[in-house]
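Quick heads-up: it's one chain on its own, the form predicted alone, in structure tokens.
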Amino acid sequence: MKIEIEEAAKKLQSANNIVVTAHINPDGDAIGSSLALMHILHEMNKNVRVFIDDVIPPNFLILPQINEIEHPVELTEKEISADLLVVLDTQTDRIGRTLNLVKAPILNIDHHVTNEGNNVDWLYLNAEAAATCEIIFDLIKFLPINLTENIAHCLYAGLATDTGFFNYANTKPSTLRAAAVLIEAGVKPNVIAEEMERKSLADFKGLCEVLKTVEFFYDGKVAGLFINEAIAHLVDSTEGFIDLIRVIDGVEIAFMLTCKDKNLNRVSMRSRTVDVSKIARSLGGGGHIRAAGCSINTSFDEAKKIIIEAIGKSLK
């Protein structure tokens, strides 16, 4: 059922025992926010536990009280019970084992416009939002805390990365002025940028060999990035990676392909003027018009082919 930003805020006041998660292969706009959500919480009384199902980037370690965020894989218990399993930055399908450790009615918050609220009790979804932070800041006017300097930074972290550090097309006036407020609560913009932008001499040496991979297809309006497993095992986070290519001129439509697992890969778009979304969900993903991801259950040439193949029919 989908509800309104007031509605959310009083499921969170009503619960007691919250679990908060967000989806795989995690960005600075999931862990921003489920840690963001955690301070809140925190700062109202709540008994809140975090779980991501995948390894958390070292660049967002600078976020705090990010050690706090649980792995369902290394947890001993086999059921949790809570009152509210709140699910953010994406669908149910994209939180891994939490779904079935978790048992609790669920609140979807998120802005991505490919979510369909299936499986969950209740959905507030704002497809105009810059990012899930950007939903969290609003949600703070509903609650009885006040905008502390914790969830001040991750918040910041999570709306800066989604925006490409407010240089992509999702930027508004709206998430200009929360940034405004994120940094009159003590966020310092340059220590964060610092921080995401860092890379360790293994991921640089690894994203060299990335590099290498890149290939141009439908008369140079596609640029792809292919990360299979020897080079995966070469860097610790592909953060910014696709940005590289991204730029280049001409080019429409930017992807990486990233093996993850055997027969498992994921695909990250980005794009100038297609909607990728509708590519990531014709093959099983979602995300936003200009920026869009998916996984491929499959080898990881199979996976080239398939998504070639799907970008090549939405320019035609």
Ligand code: AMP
Contents of the next structure:
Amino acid sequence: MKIEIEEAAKKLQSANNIVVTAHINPDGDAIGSSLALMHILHEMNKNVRVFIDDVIPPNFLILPQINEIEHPVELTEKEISADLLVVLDTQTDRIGRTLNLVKAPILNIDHHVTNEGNNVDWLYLNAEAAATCEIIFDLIKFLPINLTENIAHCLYAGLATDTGFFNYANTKPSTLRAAAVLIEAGVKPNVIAEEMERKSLADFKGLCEVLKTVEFFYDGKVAGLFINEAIAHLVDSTEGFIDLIRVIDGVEIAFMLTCKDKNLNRVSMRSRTVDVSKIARSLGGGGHIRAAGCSINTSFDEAKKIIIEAIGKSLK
Ligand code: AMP
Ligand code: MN
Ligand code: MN
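Got the form predicted alone; any chance of the form predicted in complex with this ligand too?
Time for the whole complex; same chain goes first.
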């Protein structure tokens, strides 16, 4: 059932034992919104646990109390009961093992236009919000707490990363106003930016190999990077790689195909004008108009053919 933000706030207020989760392959918004909500719920004296079923990239280790994020595989409990499971920045199909581990009604808070609210009790969706962190920022107005420096750090990290440091089309006056309030609460934009942009030497060398794989399609309107199994071993994080080909003159759609495992490949897409969320959705994924993704469960070579063909159709 779709609900308004006031009702989402009420659901949080009436629960006492709350589990917060976000999507696998977590980005700054997934991690920032989950941790911010953890700090908010602590301020409200709630019992809260945060589960993310994936590796947390080292760039986010500066966020306050990030070590409290638990990894479902390491938990000995077979089942965890709670009053509420809050799913952030995704629909429930991308939260991994947390879905079966936690037995509780689900409150889903998200900004992905493709979220249809399947299998959740309540969905607060605001596709106008630049990030889930912007929604959490708005939510605070309906909760009996004040913005703390810890909350502000987490929210700023998500807001900054989902907007490409306030460069993408999702950056709105409300986004910048929220950022200003977060800076007033103690955030240092340069500190967050430096930490988010940091790369290990190994990842930098891996990036050099990845850039050699670039190929152009459809008269240069499409550029792709191809991280097969061998190259995937060279890099820990591919964050930001796609942005390096997105900026090439004439490129409408940039994409990156990454081998995650045998017969499991991830696609990331970015566009200037074409609605890539439609392409992602046609392959079982989702996202936003200008940034979307999906998984393709075939061999790497087959996945390459599938994604190039799907992108080609959208250009017609
Ligand atoms: P990424 O390329 O991983 O940064 O993802 C771009 C956008 O698409 C993000 O907002 C993701 O949450 C979304 N997205 C990526 N993969 C999927 C997927 N398999 N299903 C739904 N949304 C996705
Ligand atoms: Mn995200
Ligand atoms: Mn997001």
